[in-house]
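Next up: a single chain in structure tokens, the form predicted alone.
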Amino acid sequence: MALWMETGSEPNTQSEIADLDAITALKESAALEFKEKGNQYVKLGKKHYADAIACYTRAINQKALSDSENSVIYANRAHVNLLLGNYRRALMDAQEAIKLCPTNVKAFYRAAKASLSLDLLGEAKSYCENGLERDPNNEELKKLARQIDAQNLEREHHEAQVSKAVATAKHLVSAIENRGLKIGKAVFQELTGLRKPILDTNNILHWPVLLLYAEVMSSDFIEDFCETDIFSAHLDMMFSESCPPLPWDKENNYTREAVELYYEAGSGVCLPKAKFLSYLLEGTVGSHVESIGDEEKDVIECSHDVTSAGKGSSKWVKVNEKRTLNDVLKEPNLMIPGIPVFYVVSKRSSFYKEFRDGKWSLPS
């Protein structure tokens, strides 16, 4: 019988030809039966989708049907894979269906839908356009094309926002670097949240400034401390007679004439630009940007090494209230921990001497 013929050999007799025709007919019949059974399983619902895929696969494996018939089966299997969320497999099946029959509009629709689910918007749009070329009135394809266009617009808008956020952050880094300021690792983020400096249209920096009352470790904020402002201007407003006393200051020690500001002098390492940029982008649409650029991998240039105040001297340095914020931030022994932090103490408090003598340190 022809069933036992060697691979590659041709039938020579009428009997062998008849046997091969019979085998081909059986395989074709089995393939069509598997295809129909697969369709029935799809109609039975999700519990039978795996059975449907198995039937479609067996139909294809018969290798007995025409390209156009196999294209339909691949497109059907793509449909089930879409229903199961197997988008990559669905796309591969739809692509095979298109290769076998370039006029299979359902295959283009399913390729477009799988591509959209995989966030391959360019490919999805291309499949939609090719499908509509073959069937301009196909409502499913037209609806999907509108959905793809909407997502493309949304992505372009998002990418524009990300680019703007990254450009703003880079501009800010350059402004800080040009001023010779030194930025270290952010601390007190539980208090500062996502507050960041802002560079205005006149190229002037506006800093959020954290004030810590060292005696009780309470905090206060100056939301917008312009770099050209002097400290006394802000302290005059914060401790004016019209402002109520601090709720924990029972002895009324923290008055305008009694308060002093200090910063902590100490050693530290400037943040690499990439890390500082990531910090500035926190809380923005650019927070998930993975690659910012090779030029941002360098450390922000520090005009001076940040070293401790010196052996035997206090690490707390008093701020001259008549100086601007920018002048103080440029001090060689001041590292900005994300945003500027200053410590408020009162000359009237018993805590004052302990602080001035360097016997107080931040709670761990």
Contents of the next structure:
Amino acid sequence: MALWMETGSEPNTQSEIADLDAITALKESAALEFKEKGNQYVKLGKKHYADAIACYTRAINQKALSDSENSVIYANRAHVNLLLGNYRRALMDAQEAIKLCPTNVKAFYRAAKASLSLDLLGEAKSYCENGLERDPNNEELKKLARQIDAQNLEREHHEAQVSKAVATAKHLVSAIENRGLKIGKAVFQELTGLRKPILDTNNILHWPVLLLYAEVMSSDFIEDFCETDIFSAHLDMMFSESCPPLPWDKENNYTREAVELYYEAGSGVCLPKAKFLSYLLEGTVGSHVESIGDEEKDVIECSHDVTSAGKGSSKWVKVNEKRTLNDVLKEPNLMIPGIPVFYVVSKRSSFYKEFRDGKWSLPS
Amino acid sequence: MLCSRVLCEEESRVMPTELEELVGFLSAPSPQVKKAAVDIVQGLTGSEDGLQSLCSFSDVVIPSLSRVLSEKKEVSEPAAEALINLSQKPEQAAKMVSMGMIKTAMDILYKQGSGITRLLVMLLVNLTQSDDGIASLLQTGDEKIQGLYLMKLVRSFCTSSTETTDDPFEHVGSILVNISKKDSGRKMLLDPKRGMLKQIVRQFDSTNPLRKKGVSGTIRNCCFEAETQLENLLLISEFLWPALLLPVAGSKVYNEHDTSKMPLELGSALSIEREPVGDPEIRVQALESLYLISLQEAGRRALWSVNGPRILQVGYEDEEDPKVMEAFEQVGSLLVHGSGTEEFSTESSK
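Other form of same protein, the form predicted in complex with its partner chain, not the form predicted alone:
Now the complete complex, all chains and molecules, led by this one.
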């Protein structure tokens, strides 16, 4: 018997036709057998899933079964792939199953499940809907549809929160720009943590302000220093009679009258807008957002970068405590390092002279 | 605010046909004829009758006078005066605006040696009484040049006050009061990028009562934006508070306990003897401004932070004018409860 035929030539003789029929029948039963074997492997558990897949594959490769029978096998393979976590392959198998037999509800279910696992919420929803069209009472499909809706809702909610965080940050950036303030890289983040300035309902800025006691490098915080407040009001509160003296201030030098505030003049380069936005979004829902907004690579409209007086010799400028925070922050030689930082010294301390003579600088 | 120049009534009686001829002479080629005509027209505008008769010819009179504005002072001056008088009538002012008088006035104003600066400013005051006039001055129609005229006028207002003898731009204050009646005008003045309000507020120190009044009225109008643009008001507080609080601080010398809680510009001014601000209207306007600011929480807070309520308390004690007292009471009612807000925050020590 000639088993291989030259392409283009048709079986002529009766016996050739009979041969072909026999082969087809053999293939058919082989395929069915492989399918059965696969089903059994699945029942045997996890360890045999790979074998199940192999069987299904061989069944398919016989190319001997009808479309609807093959559809079942593809759907079965999809099922095992789902169990193995091969979502992409499961999806492809389910899609093939649907193609071969558009009434295969199980295939729709598995396609939906695979899509959901791949975070393709739109496709998942549509597979569910198609499946439910064929079988409106299918509980499993209904349950899946509810799951998808819940995930969609959560995603939308999350996106809304991110948009809101980004919008708030952008609003803040433009408020700071409008005031002509200069923002540089944040320092002392171990002290400041994630504190950020905020805008209140009247569009007035409230800053968290760091106070550093230069003499001992200890720190204090003013959580909410409204830009229209004057310094002396806050100092009155912090150094009032009723407040306990600073624990390290053994000689009680740091009293209300003796305390003076300074800022460091001329220190660095303005942050580019995008970096400042990212800084503001740190610790919020929007912290992962990249490439925020417009491609403005320019800095936050700094009219000029503030340059340092010279390495190791910073210039300390005294703050007139009868001024508002905003008036001081607007000073041309003041760069805000993320959040405002002021240095506290006492006129009565022996450290004062050293500081004023410029002999002290920040420990690096 | 309106401006007017009333002159002699000698030539107030002219017959209608003669009037038509006269009006024609405004465009006469002969300079002497023209001058005579302009002078007569100016005289006519000085009386109610004359004004009425001219109004029926205003479609010719206005353009003719307008052309004369760009000529030498001996004719441009009476022409400007005539236009000022005519513009007191709203229909005439409207006609002038629609004929582009504002542009004409601004062009000539900033031309060298026009000699009629003061008069042109006064004309603009009258023309900005109407919404159309304001829109025309603000140039709201054209995005590219919007606010240009305004900035020029503000600049002139703020840099010319050192000329003590002749203060040609002193009436600009009144223009500002007019345009700040409109939302569009206020927005432009408050725009931090243009920085106009800051410059204007500083003029409050001027001894010229017209300037002072103009600034006071403008600030008051701008405070109507406190709800949405409070930051643009508060961020010039260094200049704003003195302009609003010093007039209503009474004339006593404040003690150290009070001034120690104030910023320098207030504290030092109140530590010495000073002349009270005479005009009660200015005091009322200042208090109204403070009221509008105090309607906002951040406004109240900022006022408290400069010890504002203490100033109002002391000033009220000295006050005798009933209208002003009422205005004091109105602001006072907003500040009565609590020290401004929820305390300055608590500080956390390490």
